[in-house]
Amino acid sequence: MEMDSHSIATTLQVLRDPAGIPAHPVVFQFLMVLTWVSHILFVNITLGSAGIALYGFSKRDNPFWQRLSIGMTKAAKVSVSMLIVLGVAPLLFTQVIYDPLWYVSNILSASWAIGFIFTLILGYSAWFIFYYKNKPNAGGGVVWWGYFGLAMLLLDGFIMHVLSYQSLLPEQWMDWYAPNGQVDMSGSALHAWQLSRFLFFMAMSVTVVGIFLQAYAHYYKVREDYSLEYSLFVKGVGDKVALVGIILQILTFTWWILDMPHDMLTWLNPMTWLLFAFMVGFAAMLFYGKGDTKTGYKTLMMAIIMGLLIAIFREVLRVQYMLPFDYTIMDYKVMEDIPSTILFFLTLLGVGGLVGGFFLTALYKAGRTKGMYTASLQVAKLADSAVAVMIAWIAVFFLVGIWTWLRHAL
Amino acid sequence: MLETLGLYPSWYVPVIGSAWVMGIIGTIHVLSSHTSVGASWLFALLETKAVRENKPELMEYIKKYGVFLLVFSYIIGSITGPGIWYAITVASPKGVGGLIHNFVWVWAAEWVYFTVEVIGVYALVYLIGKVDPKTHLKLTWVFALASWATMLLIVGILSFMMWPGNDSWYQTGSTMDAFFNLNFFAHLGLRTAFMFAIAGAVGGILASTMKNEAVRIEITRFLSKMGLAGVFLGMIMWMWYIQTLPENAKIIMQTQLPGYIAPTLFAVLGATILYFALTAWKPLYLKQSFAWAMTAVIAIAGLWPEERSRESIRKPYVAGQYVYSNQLISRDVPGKQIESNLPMVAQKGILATHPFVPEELKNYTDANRLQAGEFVAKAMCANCHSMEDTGLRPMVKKLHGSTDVAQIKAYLGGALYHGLVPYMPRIPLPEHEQQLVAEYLASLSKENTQTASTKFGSDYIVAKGEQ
């Protein structure tokens, strides 16, 4: 029983919050479509990051291949954090410009978005139990704790993408929740998936660990422990995965554009054209660049621009999906906020900026040295910065804070 | 004006609800979140010493400690805060939205501290050693404050879910109104006292590992004085805390919390406190499995029902005290232009104005007015109610097993209709709404009835069968 698209069009109107949103809905979209570009380079880095180590593992007789093993378990480790925390923006943004759309996907499927917190848990602490536990000698039976680990991660991705597809399809909502009239409110079922569009990002991930091997091995070129020889080899090894990740790439998105409804005419998008053509460009770059071992970070930026370029298409998609159903951010009613939003953008600002900064400069520097790192006159001022702009931001905080609780208590 | 409201389609978890499933998680993420943000100043507090006084060995600790977060806090409670916003969103979708909308700014600033705190962590703990210790003191102190800025932007949020605490907000819409609510100070103060008791548990799991008895001590003791000190502050902010809640709050708390609850918040409270005084003056008696114990026992026996009873208290409202547990707002907020749902409800009821309800049960017939009762029933109550006879405020006990259908509808058409009982929505259902919703509650007695009694006949069955 599907709802015809003028009574959709109504229930995504209804549905949306009746606080309106703080600022322009631009704003909102913007900020999503940015925050999810380093959410999704995480997952990428996780999920190739896992596959390589537990490939590594199994030819753990080259010694080369041991210590990448090791050394990759730990990077998806650490960016399992990053993907989690990175993915909260995205996935507040879009609940406040698409929140029918989110929620209503969510419900409908809610035992598996449930399910998606305790198997995160289980798949990651499962990674960290063989992060432990591949060392040189480990026995080769604790490479079970990383496939275990690896496969809750893949079906949490899959959970995510369904989540994703199904808020682009709220013609069959219904069909899903009522189904012959019955209704089902145990939003037991996955409804709808695209194979095509999920194997993109898959690949992606080979791509994309590709290039972070190639970034990993120029960051570690400095160091003394770390020989030439091992260098090369990642670099090789980041060179081939990113090759085949990136034509792989090329191939699910032709499937995926075929893939998609005729009448969206996806294939005439001039953002489909200049995804494909860039896509294009950096196969040829991979391809013509390997071996290089001058290329530093220059694969990485490109990467980056490959997520700007996918995360824009992807919103590009979600409203075409939903011109047949008149829903458009531009008309959600703003109820502008000023002082939370001067909230969010001087913290991003002063505290993303300096703090964040502080500690992925200590990070970066004291990686890059052997034995402990002495601050530069410059590291010191930015730590000193740092715990300037906190002490400040609490003190404006409680400022504030008490006046406005005064001015209402008394 | 449209004819349809805003309501979502529902998800009913059988027996435990689906209030449960977001109390579980929630509570998951309390701990380790608070453990988190306690050790953060534990951290800072101990580094200072340890460089003040030259003590490189307690620098062993924080990084036990930190290694142990990593795993305690920034996998569980990483992944269970977004895992509340999972659970609200399935369980309560009007309810996050309220919040998200009111507050998106102060949650993306919130974001940004949650980032820099994961790199931090990170920092913190492999950074031990490899840069100069100054440097790293610093690091541990923006750290700290970080995390603490954290709690500060969540709990003006948890505070406005309880209420606004006056008028300005419904009139004004301004984020900064609702988020220094009147109970605002205290809840913050009970949260940071709290942090502090609960690092101090957790600490002591990591405390009676270490090798150097000296160190052991110096440790214990500094641990068992900072958990006092969060249990003694906590006490007084409780006091301070109590006096900020809305009407409905406290009659709650008077009249529906469970029996036990109180006593066994003061018996961890009093176990707390004794725990803390051992170890303060036998810092050698504090052996790891006594640190899980007592752990587990302020998570399993205090948090677990102190987050039960926070969440109840708020009841009938899960924001501002404008949109209930049941979707529906509850009254006109004027300052951000919003309209109680209420009026449409009382004139045309749910099933006339819910998006998600199907046709067939629409036109409902008497073949199926049994399942449009249902679908009605379980929209508005089930949020809070289990429809089976255990579980989560059972319907059927809450009614007393009655199965007479014209007494159920009295209540529905009454106290109910009216908004007479204060931990309870006003749910204005047209008349023959009230004679659906009542139908279906009476059969539940019925299926209920009958069921105990076949029960009964095949017990007896069987009994005669054995003799």
Contents of the next structure:
Amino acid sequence: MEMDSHSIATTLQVLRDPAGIPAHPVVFQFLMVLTWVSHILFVNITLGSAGIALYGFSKRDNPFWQRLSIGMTKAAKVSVSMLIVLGVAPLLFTQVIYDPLWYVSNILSASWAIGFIFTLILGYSAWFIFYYKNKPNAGGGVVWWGYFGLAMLLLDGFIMHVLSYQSLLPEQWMDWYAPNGQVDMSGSALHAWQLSRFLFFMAMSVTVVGIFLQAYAHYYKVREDYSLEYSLFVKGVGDKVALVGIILQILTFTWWILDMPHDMLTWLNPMTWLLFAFMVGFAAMLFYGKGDTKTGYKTLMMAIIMGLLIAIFREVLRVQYMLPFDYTIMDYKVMEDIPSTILFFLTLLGVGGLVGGFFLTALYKAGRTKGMYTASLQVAKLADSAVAVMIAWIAVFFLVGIWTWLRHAL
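With the form predicted in complex with its partner chain already on screen, would you show the form predicted on its own?
Only a single chain is listed, so you will not see partners or other molecules.
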């Protein structure tokens, strides 16, 4: 059952939310790209640190590897929480401006979309057991909890990849919905994936966890209970892992570009070359920076910039995929709601910036202190400000709600 481009374009328009969106689509597009960066970096840290934890467990006869395995097991456990929390925002912004694409893809593979929740719970539970049991003198059998946990997390990553990729192929939706004219309502199939794209993001996990280890070594080097030898060991592992990861990224990125539909001419897009050049430059920086103990957090900043470039590139590809169907977010119906938009950004800056800033500052300083941490005067003032802004936010939230209710009720 085939549909022409005009019919697909009409269908996509019909599937849009008729209520429209409360602000210009570019606002949501900007927020979607920006919030995706933090999400994907924690996805990378989770998968990468889980891999390092399992590898380190296999070499636990070496006390440094044993300690690193335990540390990375904990890092992966925390990162899963962060990737889930930070994954909500980009998912919601995607649902706002690309709702026809995302919802159709999810319905076509509904069993997998629902199963994602259960496999995530299974994976996280298994990893938590591994975290609980991965202690000095732990038996070799506990590692199977870790393998199972990582396998479930990789499956979740693949499901998300498929749901995202299927959303870019509306010309094939009818074939998947009614193969050979027979409607399939089961939602039990994963219909399309792009291995080159998926492996690129897996390679990114290798790079990011290498950078994470470099930052980890730099972060803990001031602690008395972290010896210089251990810090140098972690830094050395991070140097090697990050370099291998960025080379794998360059190779899989090249494969991904060659794997794109020829009529999209992706290899001619300036964003393609900008990202490619950045990764090559990043690889050179990692190669010549091997063994340099003064790099600090510079490579971490480079990884964040790389994540941002990839987020933009990913969005450029989505726009290109939709061009034949005249789907652009710019003509989305806008029902302007200025008060809620202002409240959102004030919340983002006030609660997200000040409260989030307080937590990050306190955690950063507490983590570099052995034993009990006593907040400095500046951190204490930051805490007071965070509490004050939370009280103000709750008051404004209820006042706006009561005002809106009275305005429509009276």
